[in-house]
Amino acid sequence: MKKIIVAGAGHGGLAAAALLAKQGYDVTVIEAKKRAEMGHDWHDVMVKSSLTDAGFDLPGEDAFTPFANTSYVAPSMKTEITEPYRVSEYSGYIDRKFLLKYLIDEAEKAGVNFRFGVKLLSVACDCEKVTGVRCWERGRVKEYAGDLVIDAAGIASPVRRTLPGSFGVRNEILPKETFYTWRAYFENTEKKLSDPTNRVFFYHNHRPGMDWVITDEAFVDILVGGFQPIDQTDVDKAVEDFRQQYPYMGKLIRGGQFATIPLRRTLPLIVANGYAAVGDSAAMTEPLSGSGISLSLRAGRCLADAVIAAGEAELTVDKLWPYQYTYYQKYGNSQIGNDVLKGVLGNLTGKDVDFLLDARILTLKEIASGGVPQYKAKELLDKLNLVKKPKIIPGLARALTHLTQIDAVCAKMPEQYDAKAVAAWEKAYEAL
């Protein structure tokens, strides 16, 4: 049976590892952190069914905090667009540390081997295929060989970054495609809930990015996020401003770490001979929220299914292509519209964003559609006719045009791997 190396204990890699181990594959996960260090010190939203889609049982309803409606606040704070009230039974917040512990435990039960505290250095390959990974373990370089390397090592994966250019997988996720965040929980001294409980602040303090405040009876959850690098000064300014708005914010009780997250559509090529990327290493996040747990878990299932379907055949790019194709058709294509919108927001000033929200050019349809918003030609013209700032018209018009082209580009993705057809699709995909 084939030997599978999973580089990094990310959600999607763990899903694929557990599913393949259950089928008798020899699976080893190599993770730089110690087991007790796994998981960000905060909660994130996920679709509950993504766990069962990935082959895991739900850990129990008490593991989830209900996910309620959200409002979106303009930089001036004069305009606030609020979603209709709802509490989703399908989604919920889950503790990241709890979730990773649960996934690791379940993967071990399935027969997955873990090597914690082992630093990944680079990919190992010959001129045509990936053959394993090189690591630093117990003071020396060691190579782990495998028939397939599943790259779940995150945004700065040393595996993806050291792939030869001839493999066609993008080595770098660029700074402009990165979300720079700081996240912390503060005591809720009055057990008070804001209405709505979730508020997203565009260009807070006119800093390019998105912050949020989520109130729970036990805490006030603060995220400071930038489309450009942020530092402690940015964090302190944002937190102090939120203290004025939420006077019941008490002492820091959890978190307080900086992190980077991919904030773009999934990379255009995530498979090569003997290699497949999943999760943050493949930029499988929602391009406006940064959340990627559900996408990654479901991608792990798609990957495991493709490997199993390949049988005894060598895991070449054409045998792994069904993983990429299935993932995109089921989940990845839905992220393109939000990425187009993020591209618009990232090139504007706070005053520009104020104008777009105040004039209702950006509405819930664009901000919270969760997919590709559909427009009639007249609707697009009406939006452009509202624009009174000439300098933002070209970028906005280009984005609205790209939104109308998404379905056509998605349809061009070849179902069977063909290098020329894939290259043509990649070019159209990245041009959106």
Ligand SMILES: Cc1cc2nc3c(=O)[nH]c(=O)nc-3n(C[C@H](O)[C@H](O)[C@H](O)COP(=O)(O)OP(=O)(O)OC[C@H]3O[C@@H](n4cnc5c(N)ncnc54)[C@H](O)[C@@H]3O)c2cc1C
Contents of the next structure:
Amino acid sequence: MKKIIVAGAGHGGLAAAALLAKQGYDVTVIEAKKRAEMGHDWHDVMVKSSLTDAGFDLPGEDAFTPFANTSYVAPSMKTEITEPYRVSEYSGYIDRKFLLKYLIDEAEKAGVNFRFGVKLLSVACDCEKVTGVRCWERGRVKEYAGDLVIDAAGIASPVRRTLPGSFGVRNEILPKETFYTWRAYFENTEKKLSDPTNRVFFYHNHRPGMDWVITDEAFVDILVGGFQPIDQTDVDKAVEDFRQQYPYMGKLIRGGQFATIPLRRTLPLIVANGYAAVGDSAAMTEPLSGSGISLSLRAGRCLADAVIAAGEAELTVDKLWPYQYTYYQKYGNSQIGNDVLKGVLGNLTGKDVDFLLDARILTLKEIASGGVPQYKAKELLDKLNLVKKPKIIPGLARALTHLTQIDAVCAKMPEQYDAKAVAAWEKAYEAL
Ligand SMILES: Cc1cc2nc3c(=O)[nH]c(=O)nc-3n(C[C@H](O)[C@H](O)[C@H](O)COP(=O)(O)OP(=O)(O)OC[C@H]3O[C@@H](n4cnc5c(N)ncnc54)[C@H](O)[C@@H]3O)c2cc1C
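Now that you have shown the form predicted alone, what about the form predicted together with this ligand?
Below: every chain and molecule of the assembly, starting with the one above.
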């Protein structure tokens, strides 16, 4: 039976690992952290059914706390767009440490082998194909060989970053394609929820980015997020401002870490001979819409299905292409519009954002009705053209024109792998 190496215990890698091990594949997950260190020190939103889509049982309803709607605050704080309060049935907050423990335990039960505390150094390959990974284990370099490397090592994956250019996969997720975060829970000293809040602040303190405050009976959850790198001074400034607004914010009780998330549409090529990327390593995430975990899990399912369908055949790029094709058709294509729009928002000034919100060009529909933006590019363009000085935001007008071309580009993605046709499609996709 084929040997599968999963590089990094990301969510999609764990899903694919468990599904493949159940089919008798010899699967090993290599992870830098110790088992007890897995997961972030906070709660995250996820779509519950993504777990069952990825072949896991639901861990039980008490694993989730309800996810309620959000309001969006303009940089000037004059305009606030509030969604009608609605608790989502299908999404919930889950403790990330609990989730990772659950996924790892389930994968282990399915027969997956784990190597914790082993650091991935690079890909191992010959000219034609990926043959495994090189790691740092117990003070020496060790190579793990496999028929397929599933790259689930996140945004800075050393496997993706060391793939030779001839494999065609983008090595780097650029700084401008990255969302920089710091997140922590502070004590709620009132110990009650007198002021239920779930607010996203655009360009808070005039810094290009989005911060949030979510209150709970026990804690105040603060995220400081930037379209450019942020440092402790930015964090201190944001926290200080939130302390003024929420005087019941007490001492720091959880988290307090910097982390990065890809802020771009999925990479144009996520498969190569003996290689497939999944989750943040493939830039599948859409920050601030609570999508990264669920998309990664579902991608893991698409990948396992493609590997199983290949049967005894070598896992070459054409055999893995159905994974990329299915993922894009089911999930990836619908993320592109939001990526184009968010890319533009990241390059505006606080004044521009105020204008767009105050003039009602960006409304709840465009931002996140029920967590998912519902805009039509043509409608947005018409609104922009109606205002007296549309040229103040030419980048937005240009991006909206690109938005109208997305469906045509998506429709051209080749269903069967053909190197020339794929390269032509990649070019059109990246130009959007
Ligand atoms: C502040 C914050 C809030 C977020 N909120 C949400 C949310 O509410 N909902 C949501 O769906 N998503 C959220 N996300 C995004 C989410 O974390 C990711 O999209 C999601 O984890 C998918 O990433 P992944 O599973 O591919 O990789 P990761 O979760 O990054 O996992 C990669 C794994 O690879 C391991 N690894 C990395 N390098 C090496 C190496 N050299 N050697 C060995 N192992 C290595 C890491 O230790 C890690 O275990 C949030 C992210 C942040 C930072």
